[in-house]
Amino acid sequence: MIFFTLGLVCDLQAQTVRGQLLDRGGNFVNAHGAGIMQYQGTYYLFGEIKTGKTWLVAGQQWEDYRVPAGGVSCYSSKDLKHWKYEGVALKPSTGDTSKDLDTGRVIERPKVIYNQRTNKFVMWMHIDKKDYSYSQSGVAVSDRPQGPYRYLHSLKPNGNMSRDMTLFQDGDGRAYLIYSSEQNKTMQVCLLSNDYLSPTTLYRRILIGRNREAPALFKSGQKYYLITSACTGWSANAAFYAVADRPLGPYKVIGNPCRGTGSGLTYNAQSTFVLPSPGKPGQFIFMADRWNKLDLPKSDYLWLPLKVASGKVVIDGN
């Protein structure tokens, strides 16, 4: 069964996504560098709300494209395929841009896991300004899972420089932050204290001299694999993926994980995130954006079935 909407092909069984995604409501699905949270039968989507009209920063070496800081959205859904929109996750503030969440600021690549624990939703997300000079996490706590987020503060992870980012839970329990650092040159993977609410000071630098960004990180078997994208700004190029014994590595690169008309580019899409298939091991949803970096706001979505199989990842775009 495949639905089409303006531009949008949803393949409901293998949860594909090409385009503009609707929800319930009929209106567009506004999360972009998204995460998706699995809770009591629920899943819950978070990312970066655009809006607005988008301008070009002037004075930086890429082309950086901007929109005023919109916050966080939120949307439900049982089967990964009807979205209802929550609201509004965490909002931004306005008219002091000292303050992290000003809409004149940077919120980007949302993501929220729950902590058993304290019975909390921690969110951590990319904060910075404008121009990329910032560069910390923040984290934002809430009771439910669709939030409000009370915004706690932002920082660098044992004084490094943190950009684009996820965050991993463990089997275990244990949670990680991983982002670009060092002027993007190097990832570094950093344990989260046992309430999510801070880095602890076990962190390790991987991908050195790499320059890469938009990570994505998951578990299948024993083995951890890590999906990035280089750093072209806006523009699309050739993800690859990585792969450890261990959260933290060290880590191997394999090389490019998409397959078919379009892999060079990852499809003209940049990875945000990697969701376990309902009920089939070794598959997964590989989650990207399709950036139109001259309107932000009308950016759209791209999933598409990854397959890990023989230690070897496979995203076939066909």
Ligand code: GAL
Contents of the next structure:
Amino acid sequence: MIFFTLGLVCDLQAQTVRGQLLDRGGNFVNAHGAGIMQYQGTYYLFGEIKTGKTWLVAGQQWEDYRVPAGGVSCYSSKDLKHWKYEGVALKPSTGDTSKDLDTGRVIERPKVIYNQRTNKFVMWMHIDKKDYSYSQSGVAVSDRPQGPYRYLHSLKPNGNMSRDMTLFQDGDGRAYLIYSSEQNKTMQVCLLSNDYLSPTTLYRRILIGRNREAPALFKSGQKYYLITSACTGWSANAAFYAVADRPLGPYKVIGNPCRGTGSGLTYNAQSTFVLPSPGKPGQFIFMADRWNKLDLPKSDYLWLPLKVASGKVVIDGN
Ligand code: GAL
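Could you present the same protein in the form predicted in complex with beta-D-galactopyranose, rather than the form predicted alone shown above?
Every component of the complex follows; first up is the chain already shown.
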């Protein structure tokens, strides 16, 4: 029993990341606003590529710091510890800012799920203009987990704005797009079509008037838990989580899952994804970004153990 307990602690610590993460080639993992997809015993990590000089977009009411949209990177791992760089899964384009993937635009928070029916890998992401006025969800598809992904288009689900987003694939094969909508005031959850390529007309408004972003949805037992941040741009704020019996809600807000020093600012980080810890029911990895707004490529990561016990979500960053 002692050995088992020690093993468990070590294993969880091995998946903890505080700061930069190196790939197997010794290079910094460049995957921000990331998500992880598991396929045939391998974990695939996808995230925003941030390179180049950070600048402040003029004329905005908020700190709209930007770098060129670098597309989406992919890394693979068998143990969530050693990461192999798989290359650029979705390439940006250059020279025409009217195009969704132009480096002058915004490509954020890419998430990938595998569709068993179609045998395709489907990527959704936030596509925007540099002033965030476009507010659309982009979709891309590939025959291989690591890509290259073929960009299809972007859209407003049922005519609604969509900024910070995530995907959630349920055990019954249904998948959902969760996104900040209505000028970030309210989130929405929308059921995707069977091929995961389009929104259906079935959607619900959740966390109404709460001004939340950075959604990360996961299931533990029979409940669905949604962690979100407040809307303070690249600056950290307090997370809260909400719980529901179904992905579409209704969601009941519970409170801040973080404990200890720094919990009021999510330990200077912002949620992006929650991954079930392999083979450990009730245990997860909370993945977050530590943004460096003045030098965005220097942003790094915080991955912490997350536990669900008696229906309560607890993240301890200390
Ligand atoms: C954050 C959001 C990020 C990015 C940033 C831009 O609040 O979660 O994904 O959009 O704003 O300032």
